[in-house]
Every structure is written in structure tokens, then in C-alpha cells.
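Here we start with a single chain on its own, the form predicted on its own, put down as C-alpha cells.
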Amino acid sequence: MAAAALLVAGCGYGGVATASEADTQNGQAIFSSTCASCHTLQAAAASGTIGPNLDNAFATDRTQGYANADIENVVLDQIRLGSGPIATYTKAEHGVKGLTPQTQMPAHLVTGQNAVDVAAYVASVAGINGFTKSVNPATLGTDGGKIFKAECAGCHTLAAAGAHGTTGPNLDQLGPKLTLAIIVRQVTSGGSIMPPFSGKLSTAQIQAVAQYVKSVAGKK
């Protein structure tokens, strides 16, 4: 719903793209690189929960016969403005729900024919085949290179699962100065842009990713 009011109102924060200007393929390889951790998008074979189900968001607007164009626009505008804050409700305490604030997506992630092109990308796949699901991370068990592919490879490099994310540090680089003890915490509660992952994953589970990339991070 809030894809289609956006298309509707016809954004164009920043100015509009057009498909014949923009490379799908670069697109695609930065959309893997830096949005797949958050965005479901089943072309990109991505599974992330952090940020809204793209497949999802242009499901409806395809079978309202909304053009590519329209939703690389909305898609741009939002790379462009970022989400803002974001809270979803808690379980009711005492008769009254709560909101929990969740990550929000920073403004210009992606910028300049970056920003067109993973715009394009998305717009092109996104909703083609209808609804998605997004990967269940129980179903993921304690197999920490399972975990780190699913939920952290699209933000950070590490050789050994063949990640090559850079919205996050290196981990190779910080391979040395990395203790269990750090990885657990920053796992757990985030920091900066990275979301906590306490909720999402068991303890069990962040235990396993941090023993995973303290065993193999500047290894390669």
C-alpha cells in the first residue's frame, strides 16, 4: 500500500531515472553487496528481514499494471531519503502495547548512477513472481557459516564465506583484533547501522556466527 501511494504521488526527490540509463548488472552486484542483508528480493536470492520484503512491496503495483519506470522512481527516492525512524509494536505489558524502535535505512547508502542503477536492478525483479517469504533464521540451526551467509554477508567482507559486503568493516582486516567476547556483543546489540540481533537469532545461534568468524576472519 504505501508503494502504491508513493507511486501515485508521483515522487521525484532528487530527480527521476530512466531505464535505458541505468546497468541492471551493476546494479544487481551493489544491491548484493549492500542492501541484501535487510531486503528480501528473491532474484537476488537475498532473505534479509531487517528492511521491508521488496518482493512483497511490488507484488500488488505488478498486477495493477504499474511500469518498471514508476517503481525504479519510488525505489530511487527511497535510497535517496532513507527510511527514517522506524518502530514496530511489542507485545501488550500491563494492557498497553509498546513500540520497539528498529534500524533505520541512512539516507544516499547508494549514491550518484550507483543509486540508478541498483534502483533499475530492483525495479526490474522485484515482485515479478509474486509474494515471497523471507528465510525463518531457526531454520538455519547453529552452523555459523550458514548464519554469517544469511544474515551478515551482504554488509561485511569476509574471504572465507565469500562475502564482499562494505556497508560494514572488513572483518578480515579485523581479524586480529577480533575476541569472541567483542563479536558476541556487537552481534547481540548492534552498533551504528547494524541492527541487534538478539531476538532474531538464539543465543546459541550468535554464539555459533561469532565462533565461526573468530576461526576464520583474516584466514584467507
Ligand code: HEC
Contents of the next structure:
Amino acid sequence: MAAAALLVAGCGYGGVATASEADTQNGQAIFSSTCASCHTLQAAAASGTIGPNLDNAFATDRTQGYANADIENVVLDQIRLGSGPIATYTKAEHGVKGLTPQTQMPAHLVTGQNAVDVAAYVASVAGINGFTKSVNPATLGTDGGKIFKAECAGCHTLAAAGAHGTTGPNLDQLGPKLTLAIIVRQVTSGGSIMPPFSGKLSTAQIQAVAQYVKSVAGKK
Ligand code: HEC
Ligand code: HEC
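I've shown you the form predicted on its own. Could you give me the structure of the form predicted in complex with the ligand?
Everything in the complex follows now, all chains and molecules, and the chain you saw is the first one.
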């Protein structure tokens, strides 16, 4: 077999990225099902805000002349390593300045060829039109279901919202144990890994999403 021309860029864990081997169509489908709930990416019509806006993460790299293969390796590293070791804090530590939990991306959400495909897809589109706007949480209003899909679905499973996140507990399983007060407190103040939403959502929005979770968790 003739040796393929390999575009090897960067180092570390990225490995070898070859544009010809990646199926970006498969990559886009995986992005929509696995990444879109946490990330904004204009080309995929993805508007998640739990993680960084991926257009904005790579827009500057584009203007600095980085090749798609370089970006692909950065994305592959992120998929393989996730956020790295998870820092957790006790409730008591939360008030201390600087000790808010960093929002986490789990490692190995996708593996093997699927990881290569989704990385190649992201590399082919992220930041291609420069910086893009992320959804302002204020525009979500007080529709609990809409707020849940935008702010919570990336991390939690909840059948009624079509959410399959696995970073946090399955809310359908917790269902009967969740009182409105528990949900409101959790969303307002966060947990050891879950970020607090008190600065991101209004009191009325927190109430609305809590009411929504209470009304649907474990009922489907
Ligand atoms: C549960 C939410 C969540 C999911 C799902 C998720 N991410 Fe992330 N992602 C994050 C968070 C939070 C960060 C920022 C923290 C960090 O860098 O670890 C991040 C960071 C990144 C970065 C680095 C961006 C930068 O600024 O350097 C890339 C690239 C990335 N994610 C790609 C993906 C891809 C591709 C998928 C799907 C396979 C995915 N993410 C799924 C939450 C998520
Ligand atoms: C970055 C991931 C992440 C996001 C985003 C997130 N959660 Fe969580 N959630 C978690 C984790 C992890 C836990 C387990 C407790 C902990 O360590 O924080 C949790 C716990 C919970 C609990 C259980 C509390 C209990 O006492 O058992 C509820 C309810 C909850 N989350 C609701 C929500 C709602 C509603 C949203 C959106 C407004 C949301 N979460 C957004 C990760 C997340």
C-alpha cells in the first residue's frame, strides 16, 4: 500500500490527523447528539452554553493561520482528556473566593474513529466565520423546558426533555426524591461539580426550571 501523505501537526496526545480518513458527515451527526447540548457552534446550529463557544475558541487560531489539522488535534486532545482531574469543593468552601467549581467536560464522550470524525468536523467549521454570539440566558424567558434544554441537558438525563447528559445524576432516577426546594437550592448554589446558576439565571428562571424538573422527572 502506498504511504498516505499524513498531516501530522502538534504533539502530545493528538496523534495523527488525516483529512482524507475522516467522515465529517458522521462527525456532524455525533456533534449534534453528543456535543451540541454544551457548546455553541454556528455551522451545526448548536447553541449550548455550558462549555465554551467553539467558534470563538478557534476564531483567533484561524486568523493566525493554523491549519485544520492543528485544530483537529486540539479537539481530539480535549475529547480524550476532557477537563482532566476533577476538582471538587465542599459546600462550605463555595463561598471562598476562587473556589467555585470549574465546569467539567467528561473525557471519552466519543472514542476511536467517531472521535476522529467529530474532531475533523469541528476543525472544518469552528470559527470559520469568525466570532459568533452565544445565546443570552435572558432570552430564554421563564419557559422551564427551554431553560433546561439550554442550561442543564448537557449534564443530566431527563427523558421529557430528550436529555442524555451523564456528568450529573439521572434526574428521572432521582425523580421522587426531588422536592422543589432541593432543586432550587441546587441550581442556585451548585454542588461540588455542578456550577451555581445564581449569576446566570434570574430568580424567576431558576424557579421555572426547578418547577419543570419537579413536574416531569421520573414521569416518562
Ligand atoms: C457536559 C458538557 C460538555 C459536553 C457534552 C462536551 N463538552 Fe466540550 N467542553 C465543556 C467544558 C465545560 C469545556 C471547558 C473546560 C475544559 O476545557 O475542560 C469544554 C471544552 C471543550 C474544548 C476546548 C475549547 C477551548 O476553549 O479550548 C473543545 C474543543 C471541546 N470542548 C469540544 C467538545 C466536543 C467535540 C464534544 C463532543 C464530543 C464536547 N466538547 C462535549 C463541556 C462539554
Ligand atoms: C456541568 C454539568 C452540570 C450542569 C450544567 C448542571 N448540572 Fe445539575 N448536577 C451536576 C452534578 C455533577 C450533580 C451532582 C452534585 C454535584 O456534585 O454537583 C448535579 C446535581 C443536580 C441535582 C440533584 C441535587 C440533589 O440534591 O440530589 C439536581 C436537581 C440538578 N443537578 C439539577 C440541575 C438543573 C435544573 C440544571 C440546569 C439549570 C443543572 N442541574 C445543570 C452537573 C450539572
